[in-house]
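Single chain ahead, written as structure tokens, the form predicted alone.
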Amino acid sequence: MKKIEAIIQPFKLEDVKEALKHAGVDGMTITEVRGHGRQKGHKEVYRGQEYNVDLLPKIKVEIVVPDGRLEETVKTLADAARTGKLGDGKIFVTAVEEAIRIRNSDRGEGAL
């Protein structure tokens, strides 16, 4: 099993959710996060004062999939989140040792 963590633009969340739903991905965790990469933030003016906003709002999507579904899921997610502009985000893939469903103690891919 693999865990996919994607950091995406907030306005792309609905597109990503719909694309993953159509691809048959059942479960995901969504978290509001803040950060920056090459974007480095921007300046804003509030009540006449200029502020550096260096931590930008992003959305973190976490999904665990069987090994056989990894490439399809990553491609679907990337295609749905892509705008072609700086700040589109990143996708990270890590191995998952075990998954356990709390309700009935199912283990492995059966717990997904």
Second form
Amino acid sequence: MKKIEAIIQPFKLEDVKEALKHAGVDGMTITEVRGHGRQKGHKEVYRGQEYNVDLLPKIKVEIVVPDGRLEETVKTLADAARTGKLGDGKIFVTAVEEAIRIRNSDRGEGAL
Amino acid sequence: MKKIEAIIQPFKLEDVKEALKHAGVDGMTITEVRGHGRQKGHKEVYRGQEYNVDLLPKIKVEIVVPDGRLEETVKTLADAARTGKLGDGKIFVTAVEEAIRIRNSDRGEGAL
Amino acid sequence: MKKIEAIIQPFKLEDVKEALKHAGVDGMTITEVRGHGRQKGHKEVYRGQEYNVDLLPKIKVEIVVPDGRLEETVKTLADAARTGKLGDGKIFVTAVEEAIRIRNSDRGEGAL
Amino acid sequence: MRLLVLALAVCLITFLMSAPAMAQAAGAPDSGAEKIAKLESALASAQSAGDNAWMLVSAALVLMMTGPGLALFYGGLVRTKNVLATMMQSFFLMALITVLWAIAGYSLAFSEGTPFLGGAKYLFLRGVGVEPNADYAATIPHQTFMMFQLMFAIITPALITGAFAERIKFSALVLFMCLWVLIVYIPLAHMVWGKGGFLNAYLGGRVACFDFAGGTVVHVSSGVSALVCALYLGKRHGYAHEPMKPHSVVLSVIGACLLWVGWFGFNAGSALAASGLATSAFVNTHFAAAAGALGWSAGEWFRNGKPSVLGAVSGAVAGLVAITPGSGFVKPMPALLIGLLAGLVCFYMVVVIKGKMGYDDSLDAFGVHGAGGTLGALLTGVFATNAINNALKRPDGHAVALGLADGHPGQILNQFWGVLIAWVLAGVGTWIILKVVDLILGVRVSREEEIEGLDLTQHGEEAYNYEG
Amino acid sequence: MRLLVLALAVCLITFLMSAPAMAQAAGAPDSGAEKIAKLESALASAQSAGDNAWMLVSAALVLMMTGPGLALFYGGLVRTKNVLATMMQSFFLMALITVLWAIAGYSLAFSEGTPFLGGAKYLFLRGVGVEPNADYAATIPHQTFMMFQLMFAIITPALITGAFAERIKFSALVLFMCLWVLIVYIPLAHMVWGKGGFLNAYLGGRVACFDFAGGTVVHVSSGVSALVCALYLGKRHGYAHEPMKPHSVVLSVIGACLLWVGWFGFNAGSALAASGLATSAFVNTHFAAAAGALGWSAGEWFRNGKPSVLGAVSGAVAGLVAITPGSGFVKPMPALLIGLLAGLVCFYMVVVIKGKMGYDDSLDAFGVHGAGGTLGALLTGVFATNAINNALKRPDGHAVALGLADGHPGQILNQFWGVLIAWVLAGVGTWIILKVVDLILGVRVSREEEIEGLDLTQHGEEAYNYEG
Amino acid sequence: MRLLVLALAVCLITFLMSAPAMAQAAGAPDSGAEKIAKLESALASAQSAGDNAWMLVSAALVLMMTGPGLALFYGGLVRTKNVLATMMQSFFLMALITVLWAIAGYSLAFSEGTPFLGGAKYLFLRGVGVEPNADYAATIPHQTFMMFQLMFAIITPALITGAFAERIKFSALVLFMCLWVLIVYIPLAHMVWGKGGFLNAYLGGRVACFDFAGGTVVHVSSGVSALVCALYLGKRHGYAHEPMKPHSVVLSVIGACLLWVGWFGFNAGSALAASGLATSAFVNTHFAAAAGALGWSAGEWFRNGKPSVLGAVSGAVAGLVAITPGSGFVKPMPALLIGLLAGLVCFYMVVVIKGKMGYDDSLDAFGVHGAGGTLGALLTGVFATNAINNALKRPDGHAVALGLADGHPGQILNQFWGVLIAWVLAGVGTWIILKVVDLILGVRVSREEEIEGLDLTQHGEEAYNYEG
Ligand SMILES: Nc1ncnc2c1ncn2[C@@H]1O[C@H](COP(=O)(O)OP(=O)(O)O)[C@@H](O)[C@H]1O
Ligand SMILES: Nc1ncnc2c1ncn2[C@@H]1O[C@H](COP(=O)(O)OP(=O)(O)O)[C@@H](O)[C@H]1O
Ligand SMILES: Nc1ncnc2c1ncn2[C@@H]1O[C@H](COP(=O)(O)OP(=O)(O)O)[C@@H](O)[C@H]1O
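Target state, the form predicted in complex with a further copy of the same chain; input state, the form predicted alone:
Entire complex below, previous chain first.
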């Protein structure tokens, strides 16, 4: 099994969710994160105190899929999340050794 | 070392924490996440605008353990988090190559 | 590629960010998490109801680097995050199999 | 003949000479009297303007106590998943009780009837117009009085919601509150404040119980009912195991501040005029709130080594509760004392006693309003003095001795009777209503609903959607 | 001769004997008259104190409706990234319109001019001092009246901001609002409330349209303008696709409560005195708000199986809107009815009609204020009665029949004319102003700015920085 | 003899004929005088009702400024970990200063004593009842005056808390504030407002300094003390390195709005009656706030390319501060000007000067209150005019020329003396008190506590527990 970890633009979440649903991917976990990268941040001023905000709000989407569905899922996700502008984000893939469904202790790909 | 990543129901956090403490697991990191899976969401209506909320609040518990303690920890965690209903969550296990304790630069299992 | 996952003290974030910038590490993703470990928590009392808060606010910093930059990055990060006190946090290193830049579908180390 | 002519002439002349005087004299009083009558009526209007200005403001302030005041105070104390439901309980009562009051509530509480319940005279507010009702308040429109009283009838049931927060079914709440206002609040209000009410010291009651602004009617009644509710509903799922920290102490502090400010309308408004008595009540209210905050803080500082913000605001509310019945009867220094005692006693009730008794009065409606109200009602018997409030006259025109401070220790007993009646009526009444509502609708949500939270399950909403 | 002497003596004695009487008579009236004159002036001062106290409070309450009231109500309904910009739209108007009003606005609205626009008499508030202006309010300083009216001129444009929330350019908003107040609000206010205004029932208008506190001037005008704005600006990016849940219903509930409380100043303050009429308006206001909340909640309970908190507070606002024009004209029971109808109608407008029509009136300024205001203005024609408001007299001194309830069905037509004029002026005026502003500055932010949020792009700030 | 009889008869008849006139004349004045006396007393009561209504409301409004107003304004500006501690600093002062005031504060400030400090006459509020104290306010209960002044004594020290937010020990704060009120505030209040005070223009002061509502007493004193505190305590750990963004600008906007609304009580209440002067102060207050918001926003728009919400509300507060001393002395157009200048000057102080000087006045208590108060006090000398406030009479009954606007440039010097005394007293007094408190308790928390936050370390609570 593989874990797909995508950092995307928050306003793309709805599109990504829909695309994944269409592609038959149901399980996912999302986290609100902030990211730093090539995309430049913005300036905020509070009573003369300037802050260069370079940690921008992003959404992290985590999906664990059977090896066989990896490529398709990555592609679906990336296509849906793409705007073509700096800051669109990254996808990282890591290996998952085991998955357990808490409800009934199912293990492996069947647990997804 | 292995990383145990469990997505659980928020109201089960207290039970999980206690069970892990009993099992001698001390270190853990938790994150508020939202999850999508088999558990169906709910409808919210704001001034006639309907939203089908299918990202439900979950807690992600991350624990890095020495290989030898993996099974026991997973079992303890799963047992404590189980209600038997849809939405109980998943546990994913991945390999951790190195651990460093920032305080004193200890490395490896000793750093946990 | 490796993923460096550091759990640090929130008030050290600024120092860590600066140190990493100096070291030429640009991309990173941070998450607000709460951690449990050796550092003892504190007591809160609300109308006589006592709570022992043992999940303390931490910041998780995630950085994916080419293998070659792993050690340097870990060191930089750890040095900047260190106060020498309990609760300074941990760094975990895992293997990343693939990285994709959503914007242009670049893959591998070039996508970082 | 000449003499006669002469005499007549003299008379005539003299008469004519004095005629202007007479004319003036005859005219002046007439037009003066008219003018004075006009002045008198203009004066009534001017007096009414001042008093009505204050009473309209007071009514607005008391409404502000419920919403947003209490809605925030309670809303901040619950968990995120229940904040809207908790605020709704206050807000919906603002609407619900208003309609009830317009239709029948005011009449049953304030028209003449038996010593225990009013009559039907004012149903649908017939006859409740802008002419003052001299029995209650001679200088303000009757409707102003009706409206001011309505605001009390709104906040009292809203206070109870603190006891069953985080676990009551909304439909059950609606039914419960309708019945509670009719069966507990209105009879009590009639007894204490209604003309001919059993406990009304001023308008022909049998037992002269002093309750200036609602120690028994508002606080004892709601506090005791809250205790019964907490016992009947049982503890929240996970109580004392899972953390149930206030989701936003900030909201509670805002709410408490608004309660403090609004309470000036509550207590000083109960003078029903912008008079010196209103000022007295205003001062006492403020002093007791301040001392209550210090009292609770001192308790915490001593017990925990640090005073909490939630403690300070809770103490202020406790002080406000306790001064309510005596606010128009006691002097400023006793008001400080009453507040201080209330802060300490309610702190002890909430922190020590509740823990020992083990009931789950989620937001401490009993510990603060029940205990504080009872304490305040009794202390009113101690400190009430005709140096502050001399409205009650003996047949010879002298002011009646009020409390122990005036050398009338018997008043404490009177106060005790008032408190006892309120305890019994609230306790028994609430229990019966809960039973009935439970049979019809069920009072408590299911375990699943409780875990998911009342906001979603009862109202289909979430309070915060920050990520949007 | 003796006789003559005698006669004179008699006269003299008699005169002397009556002299004291005369002296007294002559003296008494004089000093009495003086005293009475003094009393009369003191009375005017006392009357003014009461009325001015109420009116200053009312002015403060109406300001509180805009900030923090409306700022919170609207601010809670938008997404996190736009909350500050939304609050700013209300807050900035508090500043902007004030200066406009001081310089020219008040004069153009309230000095005599044509039936459609006032004159230049009061430019820079020349001649607007503390002496009462008897045309408008004989017992309060002219400046108090000017200030009270200013608060209305502030909240009305602020209501519109609900329609273009989350997508308007701030600079465009500033220009738009200046023009809108000058071109739409001030003429309408003059027509309805200004001396000699076309629709002014009391001061020489041609069509006697009753609008006690601003059903047409405030709510129809802002609501209809909001609709035009929503249509002109188009939908928000992602509307009906992305979730646009209110980021904090808690803020909206607080805001709604403050609106409710502040509305007492708005409506009861429109009596311009702390009179019985003020009390009437106060009661009606409260009753309509309560019934409105119940109406909307009933609609939701029926349609969705559960009443929402946002629905309840929206219903209260709808009730408040609808009672505004009639608050000083109708009896309490009709006020309940008007509120109930408003709750139901606005619920239907917002939930059913808006969905069908498909425009994006982000915060339902039209659905609530446009629809509710129109409904209320027409119902005023039905329920207005001289039993509540008898200020309008026939030449023979009898009170004029007001609405259908008084047997004067023609009033409904009058009301219709008022509403129509307001619709047309607001609709056409707003459209033109939008066109002009769009040409000069562009009204809508870019797609990128909209996605990033107005807080950052228009003001360089973020509302919440919890992680700090 | 016949003649005599005749003469007597004539006299008698004539007398009898005029008797009724006499009787009437004799009777009428008597009963008229009585009635007039009654009327006069009733009139005093009516006048008092109106004035007292306004003053009670004003007192409530000023309390609302501190809590929740200032608590929110400041609470929003700090980081999440310090919000409760910051709100507590305001809230606790509401309690603490009240008790201090009741015991000794009021007496030391307002009973007669030396030109620099009052006496012991009113200790424990002996003799402070509901009878008016004609020296200060002839138409309202003495206690109302005492209470109104108390609210000022509460908010003034609360303003200072902005300077040492996020790093002061709570116990040190309590001690510091007790001493500060006794040593700085009370003497200054006595000098400016107390009978026989050194700077009191109305009651026998040597230097006639005009300070209608507290430019020197409240704002200069707190602002300058804030500067000293900021310098003494040093910068927050991480200042100018770590981000210290306001954790919730939303809270600050709510707070600023409540400050604005409450300020009507502060300034217009300082007329101590619901008079035309109150209206003047009300208008000036509102105008200056509006212009201040525009001024600061203009500064930001020019400097940063966009106006911020925090800037707009800060500007409003600056305008309010600056108009405070002159609110009852100047005309509306100068009020606009004063507000505008204050907005610009305080913007410059906070954004440019503070940055250059490098002290860490966390919430800009000095930049806004110190600078704005000084500016306002001096400008009062420029624009004060007896066209607005003619209470000060020459022996010949003519109103005294007040400021430069009345052709009395010397007043600016008088104002300067007032400001100077306030600066010196506040500066030196605060420094000494800080030294003493530091010796006894230590004023600043440890570095660890500062990092963990004051909420946890000083009060054992967290403001938000959303995840609950
Ligand atoms: N090396 C990295 N490790 C972890 N997260 C990264 C890394 N580089 C980028 N990110 C995440 O991806 C987001 C987008 O990256 P950015 O460089 O701004 O745009 P792009 O991916 O289009 O070049 C960042 O905000 C950050 O959250
Ligand atoms: N494939 C997946 N990848 C990542 N997270 C998942 C995946 N499947 C489920 N989850 C997480 O687990 C949670 C529970 O899953 P769900 O299917 O609702 O219940 P169950 O695990 O009992 O079948 C989800 O809300 C989601 O957070
Ligand atoms: N075994 C573990 N698995 C995951 N996270 C851990 C583990 N141990 C510690 N952590 C994280 O590291 C943080 C610091 O750990 P702690 O034991 O308090 O201090 P130290 O690392 O200095 O010994 C914890 O709060 C937790 O977030």
